[in-house]
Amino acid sequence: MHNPALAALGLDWRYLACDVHPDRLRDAIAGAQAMKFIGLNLTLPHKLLAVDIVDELDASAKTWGAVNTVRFEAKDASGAWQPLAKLNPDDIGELRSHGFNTDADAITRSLREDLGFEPRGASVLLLGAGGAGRTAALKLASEGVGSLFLVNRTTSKAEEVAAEIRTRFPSVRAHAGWPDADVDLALNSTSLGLKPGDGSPLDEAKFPLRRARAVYDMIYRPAETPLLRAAKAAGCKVANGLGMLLYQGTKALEIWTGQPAPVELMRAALLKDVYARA
């Protein structure tokens, strides 16, 4: 979605696919930004470990502890720091890297259009306390949802994570655990449901889907996982994870750029590409 908007902005910017090991994740960002790179977006399991790395976190990542945009910036004649892409790269001296969240936003702004969802007193089973499920937690916590249910494979990482939330957001019921009655909305946040044969990621002896009224599930490849085909089937309102996908890159491009993302562009791009739609 990034190559087809650059073109449409008149950039003369390429975005990249990179393998990192997490291991070499310091030295890839230092290389990039030595080479006067734009900047970068992350994927798991980079997020939590960028926080520590990058030299400084926006407000953004700071509240939700994980960085998936990166900014490279210089100091301009002032001394202040500016985007690279704002600077001549001939005047470009000191550098540095500006860490972002993009993904909290992107999750709401996709709960709502694609689903309807609106956070503020809703009951969420939230399946995964990970990277991508700790700041969903976050995020919608702080849009004041009424009760939170974690489930993760360790559920001592599923309490941590509700323990955050109790202390953070007093008003929100965070619980690790199973919910014991209907919820407005089941999201899973685990990567089971990327590859063939993965089963579901979550177990219907302790919740029956047909108690959550919709069901979110953060992978966008393929477009129906089994847990969105299962809740289909027993009749919940359902939406895979290319508007978060989406929305995410389009935040990410803007703090870039500084200009606005051509966002239908950027979906239909998607579209595109991981459905192989006109």
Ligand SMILES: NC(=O)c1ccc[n+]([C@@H]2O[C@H](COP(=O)([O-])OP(=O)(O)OC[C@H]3O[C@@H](n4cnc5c(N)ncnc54)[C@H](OP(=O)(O)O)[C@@H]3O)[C@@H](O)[C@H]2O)c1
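Throughout, rigid core stands for the largest set of C-alpha atoms superposing within 1.5 Å between the two forms. Positions refer to the first chain, counted from 1. What you are looking at is a predicted structure, and each value in this text was computed from that prediction instead of being measured. First, how it differs from the form predicted in complex with the named molecule.
- Once both forms are fitted on their rigid core, the CA atom of G235 lies less than 2 Å apart between these two forms.
- If you fit the rigid core between these two forms, you'll see the Cα of P89 move by 2 angstroms or more.
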Second form
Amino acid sequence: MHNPALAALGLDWRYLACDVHPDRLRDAIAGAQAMKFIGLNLTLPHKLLAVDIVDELDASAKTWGAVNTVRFEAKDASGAWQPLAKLNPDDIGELRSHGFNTDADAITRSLREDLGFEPRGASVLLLGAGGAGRTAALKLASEGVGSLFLVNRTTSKAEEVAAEIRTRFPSVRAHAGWPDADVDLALNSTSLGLKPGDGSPLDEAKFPLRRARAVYDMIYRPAETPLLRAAKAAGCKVANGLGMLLYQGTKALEIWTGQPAPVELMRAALLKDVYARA
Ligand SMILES: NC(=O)c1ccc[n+]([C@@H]2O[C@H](COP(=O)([O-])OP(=O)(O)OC[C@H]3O[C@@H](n4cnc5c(N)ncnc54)[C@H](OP(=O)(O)O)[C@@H]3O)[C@@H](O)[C@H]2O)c1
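To test you: the structure above is the form predicted alone. What is the structure of the form predicted in complex with the named molecule?
Let's see the whole complex now, leading with the same chain.
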């Protein structure tokens, strides 16, 4: 999605994927900085490691405890730090790395746009308490969700996230376990459904899908997971995680370029690439 967007913005940049061992992440970020890269995206486990590596953390990275976007910056003539995109390459002296998180905003933006889901006062069943699950739980809590029910294979992790929510957002009712009433949203943040033959992450004996008004699966490939198939059959409104992927990317592009992202062009590029749709 980034390369077509860069072309549309008339930028002579390229977005590349590089495989980096976690032990070499510090070297990789320093190397990219030395080569005057504009920025980077990071995926797990680098998102957590980078928090202690980058020179500066944006409020978004501090709040969610993870960095998925790095912007390299240099000082302008007045001594203020500026994105490299705003500087003449010949004038670049001292450099620094600035870490951001665009994942959390992408979750709620996609829930709003793809499902019409409004977090304030809503009740949510969240399946999974890994990196993406924790971020979703904290972001929903920060937007005033009413009740949050956390279910995870490793129960202790759901309990830890519930405890963190209660400490940071005391007005949210956060509970590790299945809901005792209908919910506005069931949100899958487990990786169950990624692989062919995977089952659903939701145990319908514990919570029937018809009791969820809407179901969101962070997985976007396959486009329809067993959870989404069952949710559709149960009459729920459904969406997969493509919007989340899209919006973390559009925000990162805006951080690097300082320009509005061509969202629809990026969505079309993603659909083509992920689902081979024309
Ligand atoms: N759409 C997007 O842009 C986007 C962005 C980020 C992530 N995701 C998706 O979100 C999912 C989670 O990502 P993550 O970064 O949070 O990964 P993670 O930190 O590794 O967490 C994985 C989660 O899945 C659970 N899990 C794994 N295998 C399971 C199984 N066989 N049965 C039940 N639960 C299982 C884990 O439970 P335990 O704690 O018990 O191990 C944990 O809750 C992945 O599918 C990923 O593709 C999508």
